[in-house]
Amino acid sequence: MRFSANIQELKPSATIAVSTLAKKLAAEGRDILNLSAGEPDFDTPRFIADAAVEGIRAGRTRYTPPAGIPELRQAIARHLETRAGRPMDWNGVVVSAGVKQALFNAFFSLFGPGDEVLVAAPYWTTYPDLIRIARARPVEVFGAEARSFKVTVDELEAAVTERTRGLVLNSPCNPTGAVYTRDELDAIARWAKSRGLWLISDEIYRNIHHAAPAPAPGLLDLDEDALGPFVLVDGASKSYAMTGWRLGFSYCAPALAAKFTALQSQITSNTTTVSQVAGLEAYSNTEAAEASIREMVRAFTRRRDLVTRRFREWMPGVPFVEPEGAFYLYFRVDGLFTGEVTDATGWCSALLEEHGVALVPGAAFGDDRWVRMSYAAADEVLEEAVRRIAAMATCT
C-alpha cells in the first residue's frame, strides 16, 4: 500500500501507545500500575464542570468562530496580562483542540521543506513528528545532564545552520521536570531574536511548579525588548485537570494568529463549544481557579517528595533529574541493563510484563537510556510502583 510522503515517517504517540497497552492489560485482569500518561488524576473542578452543564442547557452547542468565542479569547488575554504586566491583544489568541493543535498550527504555518527547527531535548514526543509533518527537519539539542538537560545559548549556537528557522522550548519540561530560570529564558530569547528565529514556547505545565505559589517563569515574564518573533502555547489540560476537554490556545502576533485561524478553519473549525464554555469559566473565575491549582500543586509536590525519597532510599545507584515542575520523574536505567535488556524500551517492557508497572521509555524523548514515570497518582499507588521498580532494579 502506498502512502503520501507527508506521513511516511509518522509514528503513533509513544506515550499514548504505552498507556493504551497498560489499560488493555488491566482490562484483561492484570494487576497494572499505569504511570505512563501525562494526565492529572484529579477530576475537573466542579465549578468548571457546572458551567459546561449550564452552557449545554442554555443551548450553547452551536458552531463558534474558528479561533474561539470572543469572550474566551478575551479572558485568556486578560490571563496573559497578569503574567506580562502589560496589555495583550486578544486578537493574538487562537483557541485550539488542545496544545497539539496549537503546535501543529505553528509548525505548519511557519516551517516547510528544507527548514530546520531546533528542539531542546529531552523533548515531548510529539514535537519532532509535528515538525516532520510540516516537511521540516527537527534537530535535537541536548543540554548537560548535570544541568537537568537544560540547553544553553552556546549549545544552541553550535547546532544552528543557515537552514535553521526556529526553536522549540518547553518549561517546565516534559519529561524531565526541569524549569528554566528567568535569566536562562532571557538569554535564550535574546539569542533567538538575534538569530531571527521563531521561538515556540510550550508552557502547558507553567502552573505546576514545585516552588509555588509562583508559577514557573515564562516568555511573558521577560522584558519586551528580549523577545523576537514568538508563539506561546498553553491550555487547560494540566492546570485545570481538563485533558479530555481538548482545550488549548496559542498567543502570537495578530497577523500570524489570523493565519492559524485560516488553517484551523479548514481542518477542525472551532474547538468543541462546550469545552470553550467550560474554559471561559476556568479563565474568568480566577479566585476559584487559583484555589484549585494550589490544591493540585500541593498534592503533586508531596508526591514528588515521596517518589524522590523512595528512589534515594531503595535505589541509591539510579540517577534521576530532580523535578522542579510538572509531575514526572525522569530516571536513568542503563546501569540496570543485562545481556537480554540493552535499552530502556526493553527494560520498560520487562517491567510491565514481570512487575506490572507501565512507564514510558526514553526513546520517546530522544534518549533510550532513560525512563519517564508520572507521579500523577495516589500516594499508595506511587509507593507500590516504586517498590516494584526497586524489585526490578534488584533483579538486574
Contents of the next structure:
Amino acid sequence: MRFSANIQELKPSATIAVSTLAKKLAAEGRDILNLSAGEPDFDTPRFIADAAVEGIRAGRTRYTPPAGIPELRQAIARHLETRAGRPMDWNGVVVSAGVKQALFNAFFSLFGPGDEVLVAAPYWTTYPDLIRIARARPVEVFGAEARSFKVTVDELEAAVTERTRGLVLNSPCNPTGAVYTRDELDAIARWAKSRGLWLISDEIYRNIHHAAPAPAPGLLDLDEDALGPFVLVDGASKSYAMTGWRLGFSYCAPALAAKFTALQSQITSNTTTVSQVAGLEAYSNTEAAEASIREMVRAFTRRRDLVTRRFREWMPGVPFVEPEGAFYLYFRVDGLFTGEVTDATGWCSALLEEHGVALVPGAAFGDDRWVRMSYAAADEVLEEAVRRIAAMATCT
Ligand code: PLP
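Having seen the form predicted alone, the form predicted in complex with pyridoxal-5'-phosphate (PLP):
The next block holds the full complex; its first chain is the one shown before.
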C-alpha cells in the first residue's frame, strides 16, 4: 500500500504502546503494576464534573466557535493574567483537544520542509513525531546529566543552523521532572528572541511543582522584554485530572491564534462542548481549583519522597534525576545491562515479563539507557513496584 509523504515517518506514541501492552497483560490475568502512563490517578474534581453534567442537562451540547466558548477563552486569559501580572488578550487563546492538538497547531502552522526545530532532550515522546508530521526536522539538544538535563544557552547555540526556526521547551519536564528556574528560562527566552526563533513552551505540568505553593516558573513570569515570538501551551489534563476530557489551550499572538483557529475549523471544529463547559468551571472557580490542585500536589510530593527514598535505600548504585515537578522518576539502567539485555527497551521488557512492572524505556525520550517510572499511583503500589524493580536490579 502506498501512503503519502506526510506520514512517511509516523509511528504510534511509544508511551501509549507500553501502557496498552500492560493493560492487555493485566486483562489476561497477570499481576501487572502499570506505571507507564502519564496521567494523574485521581478522579476529576467533583465541582468540575458537576458543572459538566449541569451543562449537558442545560442543552450545552451544540457546536461552539472553533477556538472555544468565548467565556472559557476569557477565563483562561484571566488565569494567565494572574500569573503574568499584565493584561492578556483573550483573542490569543485557542482551546484545543488537549495540549497535543495545541502543539500540532503550532508545529504545523510554524514549521515545514527544510526547517529545523530544536527540542530540549530528553523530551516528551510526541514532540519529534509531531514536528516530523509537519515535515520539519527535530534536532535533539541534550543538557548535562549533572544539571538534570536542563539545556543551557551554550548547548542550544551549538545546535543552531541557518535552518533553525524554533525551540521546544518543557518545564516541569516529562520525563525527568526537572524544573527550570526563572533565571534559566529568562536566559533561554532572551537567546531565542535574539536568534528570532519561535519558543514553544509546554507548561502542562506547571502546577505539579514539589516546591509548591508557587507553581513552577513559566514564560509569563518573565518580563515582557525577555520574550520574542512564542506559543505557550497548557491544559486541564494534569492540573485538574482531566486527561480523558481532552482540553488544552495555546496562548500566542492573536494573528497566529487566528491561523490555529482556521486549522481547527477544518479538522476538528471545536473541542467537545461538554469538556469546555467543565473547563469553564475549572478556570473560573479559582478557589475550588486551587484547593484540589493543592491536595493532588501534596499526594504527588509524598509519593516522590517515597520512591526516591526507596531507590536510595534499595538501589544505591542506580542514578536518577531528583524530580522537582511532574510525577515521573527518570533513572539510569545501563549499569544493569547484561549480555542479553543491552538497552532500556530490553530491560523494560524483561521487567514486565519477569516482575510484572510496566515502565517506559528511554528510547521514547531520546536515550535508551534510561527508564521513566510514573509515580501517579497509590503509595502501596509504588512501594511494591520499587521492590520489584530492586529485585530486577540486584539480580543482574
Ligand atoms: N505535554 C506533555 C509534556 C505531556 O506529558 C503530555 C501528556 O502526557 C501532553 C503534553 C499532552 O497532554 P494533553 O492530554 O493535554 O494532550
